[in-house]
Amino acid sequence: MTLQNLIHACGFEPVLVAAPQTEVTGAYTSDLLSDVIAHCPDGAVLVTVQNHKNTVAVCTLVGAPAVLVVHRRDIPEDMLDAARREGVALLRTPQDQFAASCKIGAVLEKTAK
């Protein structure tokens, strides 16, 4: 599924997408960036509190194509300039992790079908 269309199936609010037909894989549900590191798939968004730059660094790393930031939280400008720099994807929702990870399920599962 691409980015663009999971953006659009599970209503998150994008912030930045440079690539939207970026394919996406699956979630990844972590706030301790070092789990991240260590069990992120390539080519899942990052559903996470974390919302400064080193979460895009992360990103980039283990070749995650966006993070969805959840609560709502700012998204402050230093992690939106990371994000053009590295070219991952920025998306914001008012939901919790739990929430917002069984929609990406959700979504994920019934295009698969």
The other form holds:
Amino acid sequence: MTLQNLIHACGFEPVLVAAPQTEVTGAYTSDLLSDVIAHCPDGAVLVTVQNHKNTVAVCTLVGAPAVLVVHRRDIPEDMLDAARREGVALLRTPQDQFAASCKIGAVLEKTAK
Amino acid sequence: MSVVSQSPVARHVKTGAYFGVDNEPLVLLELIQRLKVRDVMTPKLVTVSRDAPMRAAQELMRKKKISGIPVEENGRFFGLVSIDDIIRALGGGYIDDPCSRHMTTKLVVLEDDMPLSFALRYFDRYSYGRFPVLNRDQRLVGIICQRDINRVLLVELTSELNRLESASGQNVMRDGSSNIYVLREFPICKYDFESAGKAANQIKQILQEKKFPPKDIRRVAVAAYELEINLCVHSDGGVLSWQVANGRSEIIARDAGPGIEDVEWACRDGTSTASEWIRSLGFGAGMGLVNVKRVSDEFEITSKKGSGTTVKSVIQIGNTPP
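Hand over the structure of the form predicted together with the partner chain; the form predicted on its own is what we had up.
Time for the whole complex; same chain goes first.
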């Protein structure tokens, strides 16, 4: 499904979405960047508490099109800059990792049917 | 005029000392990070004791052609007698007074295990011609002046250039044709999270431009990123060098310290020495080296506590790009 549809269906806050038609194929939830590097699949939304620019760098590396920052944590200016530069979308939600992941899972499953 | 801007070599280094400037010569940046003050200072010191008359200091300066003498007894450092002090003593008629009465005691000193980049910044900040160098036990071990830096940098740069030239020459010869696509070196500074990931991203972009298979690109990028972060988090700074030739990517991460005590332990999943604040940035989960090993076709690590660590990751990325 497209990033735009996912954002709409899950009610996430689109902080920075340059390419809303990007295809999202899954999600990966982790706060450890090395874990993300090792296991996050291409095309997944990264659900994380890590609100800093290195998260964007890691997304670029693994081909994750978007970061969903949980607990509505602040998104620092340099993270925004990095995301703009690298073409990575930034989303936010007041939910925690588990709730946000469940939500994405449910929406993706519904679309697959 | 600041001291640093007096020589062409030093001027070049000065701008490099502030880092993050992409078009600075990487070799130079790496050198001023890798070299320690102790590698550059003059260790054989001419000193005087506190009781020695200023005249004795003046004599020594004339004979040894130096412009400042540390006042020292059994390694303990008390002050410095400079040419200015001597001129004032001659003018004031107290040249036969003991050094302890007129030496300069308000001094800026350097420590011997600081990187050379520190010393360069000090020469820039203060208008002193020399800095006494103390070790961790606060014993005087040497003195460093502008001339020492220029001399050592010229020698090091020449040998580095020779090494680079002969390295690229060998590769061309082995291959018959110059089948080297890329050779890059990235200096990585300690705790410079601002730049962390830049090297891996550049490597990834170059491989993408050359249309290597995405799966292989990801493996190389993962290895580069993890090694880059390792240098940033754990080392005192180092260099990530990368080359691709004949479908073989080779990354070497080299640093000058502090070294790993138990390499086998460090390569185990989940083991980490990272501090809390590094973990709070999402690093230091103890998966870095494990990740590098996993994506590499060949993996090698050598390290010694107290000296440096070298990690090599070789990844086959298909013979030639389509």
